[in-house]
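Heads up, the chain below is alone and in the form predicted alone; it's given as structure tokens.
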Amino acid sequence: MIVYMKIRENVPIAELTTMRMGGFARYVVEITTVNDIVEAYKFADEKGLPTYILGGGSNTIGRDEGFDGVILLNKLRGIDVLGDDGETVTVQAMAGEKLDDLAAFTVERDLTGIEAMSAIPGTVGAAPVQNVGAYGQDIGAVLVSVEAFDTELRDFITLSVKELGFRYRRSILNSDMKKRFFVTAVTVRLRRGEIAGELYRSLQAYLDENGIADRRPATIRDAVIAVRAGKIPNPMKIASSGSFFKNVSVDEAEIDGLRAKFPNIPIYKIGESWEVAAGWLIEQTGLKGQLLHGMRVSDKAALILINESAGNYADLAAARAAIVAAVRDKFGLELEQEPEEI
């Protein structure tokens, strides 16, 4: 039996995530030492279980039938500033530590390049797995490279950006390679000076009301914080899982018919994809604010789904596939859930 490292038995999946639904995980690892993940995943394999990597449970939805399997609780912790030539610092977080914590740090030190991904609930682990961003920052603009452990060469290894394969909402570690690597460090190269380029919508206007002109990273840490603040609950308060659904990707070539049916169809260029807004989408159905089967469409985002009474999985399935036919029949666009599922 291994005892340094924390393992509990029969835990409710829901209480490690922020839509708090779920059946109950066979085991739950925590993770807060390098150590300790070759260790788990000589204990799962001694059990001959399946492994699930979980951060903070804002984007994993919870299934009733649970995890027959072994959950590794990423808590590995530790930021640090690796270089600094003058123009641009490299800094270096552990996978466990809040992605807002990393934004802060870096904010601190008047950098630019994820401070418009304040506030996002989660971790820096979770941030290179799906490409996280916001307000027109991601993080694989500004990635150098991952420290993950390999789980079929069972060593520890560092990829690149390039390896990573990063687009919208994508990367090796959530398609062609899921579930291979356990991200255990993230490492990204920040620059002095303000956001540069076009900002989203309602970032800028935000600024505009309040008479705010200097895009200093403070000074759009503040407003991310509150414009999520205005439209976004707080996961750790209200259950959701944040954003639910994925912008939707469209060709170059389609741009022009969508706007000549939706004038007002909010398009942007993020990287080198074109992405709806997913949110406007749904709003434009009627749906916002509506209570599906037990999940609210927020009346202050419809990007987001609220938990309110939803008894099970089946519920929030229902839910989800109202919303995407809506969507669908009025668009001829179609949804995609951002949250993984257990």
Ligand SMILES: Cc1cc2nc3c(=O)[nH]c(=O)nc-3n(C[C@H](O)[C@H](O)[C@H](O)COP(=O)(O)OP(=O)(O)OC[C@H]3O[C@@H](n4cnc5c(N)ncnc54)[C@H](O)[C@@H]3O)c2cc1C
The other form holds:
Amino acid sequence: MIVYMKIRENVPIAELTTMRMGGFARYVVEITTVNDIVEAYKFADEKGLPTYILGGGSNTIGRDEGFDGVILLNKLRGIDVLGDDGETVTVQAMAGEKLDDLAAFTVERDLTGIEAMSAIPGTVGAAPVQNVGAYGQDIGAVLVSVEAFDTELRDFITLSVKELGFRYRRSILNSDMKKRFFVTAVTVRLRRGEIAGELYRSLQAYLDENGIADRRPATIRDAVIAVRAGKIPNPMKIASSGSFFKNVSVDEAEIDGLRAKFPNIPIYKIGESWEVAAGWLIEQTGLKGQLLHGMRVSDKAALILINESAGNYADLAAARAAIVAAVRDKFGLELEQEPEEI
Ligand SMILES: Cc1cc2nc3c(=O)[nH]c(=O)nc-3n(C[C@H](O)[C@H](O)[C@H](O)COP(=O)(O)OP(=O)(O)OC[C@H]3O[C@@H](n4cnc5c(N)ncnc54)[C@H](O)[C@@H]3O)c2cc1C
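Switch from the form predicted alone to the form predicted in complex with the named molecule and print that structure.
Next comes the full complex, this chain leading.
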């Protein structure tokens, strides 16, 4: 069989990632059909090179030395309704679709479950990797299964929500089985109706300020987009990877001690784990709004690092070290980076 895959050589990683830094990737293969995945891994094997799966590059940072390997750039497209039982609707999206386009698709059909994830950059396929979420919703809560190419079995398989082991910003796809699966499609089951439960504080505040009482998916989507626009840099205009640090997980036994020392420390229970808000920790060190080695600690959300004038990854590493040290010195807590590196 003749296979036509689009292969580019020596591509700047900066062009493929929203932090816009890093050296060159030796090869970039565009994946437009699932068969391209099989061929791309064969191509990498033949060349004896490592691989990296890339979607929108909004959670990936390029290092100065570049990547002497093959980037599989996911461009798999298509969104379909698989089933409708009157109350819930099952939707499958190919992994190269934008998560925000999937949110728009479901909101148009009055479905609740991912409307609060509107405007999160990146692809559907990356969403289960770190169990993306925002404003009280996360993908793990509505996901049924993912279709994937298993690079060990060299075959296409289905992984159920249970097998994916979702936790806060975590799944098997970024932990125990990191890099083993290329997610090709994601299936979610969404409810007809309105968002349930108490709304995230800033979202509720926006609705109150604007005298909006209804909680339909379209209303929540619009509100989330407006709230995010005031706070989170648009990756098309401003270089960042969104939240640069994860919230800090602490043991339940540590909580009383932390609260005794720092009475206002925000500690939340997310699923089974206890998380300290990393943005608050950084804010308390006085670094919010500061420019460190060309990296700006956002003055709107201290968790976000903006690549304002950093020449390279080394600058980012210096800025990161300064922030991590400041939080460690003040709180004895260790910040961990959220974005992956290539
Ligand atoms: C401005 C901004 C705001 C953000 N806000 C949020 C937010 O509110 N909530 C949140 O959770 N995240 C947020 N993020 C982070 C980011 O949008 C998400 O992590 C998103 O899922 C990344 O998608 P991507 O396609 O760009 O991933 P990429 O950066 O391309 O990839 C991320 C990781 O997933 C792996 N991967 C990608 N595609 C696949 C696949 N098909 N199969 C297997 N592995 C794959 C990659 O190898 C890599 O390890 C934000 C980022 C930015 C820049």
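A quick note: this is a predicted structure, and the numbers were derived from the prediction, not measured. Note that the rigid core is defined as the largest set of C-alphas that superpose within 1.5 Å between two forms. Residue numbers count along the first chain shown, from 1.
Participant: After a rigid core superposition, would you say the CA of Glu334 moves by 2 angstroms or more between the two forms, or not?
Facilitator: It does, since the Glu334 C-alpha is displaced 2 Å or more between the two forms after the core fit.
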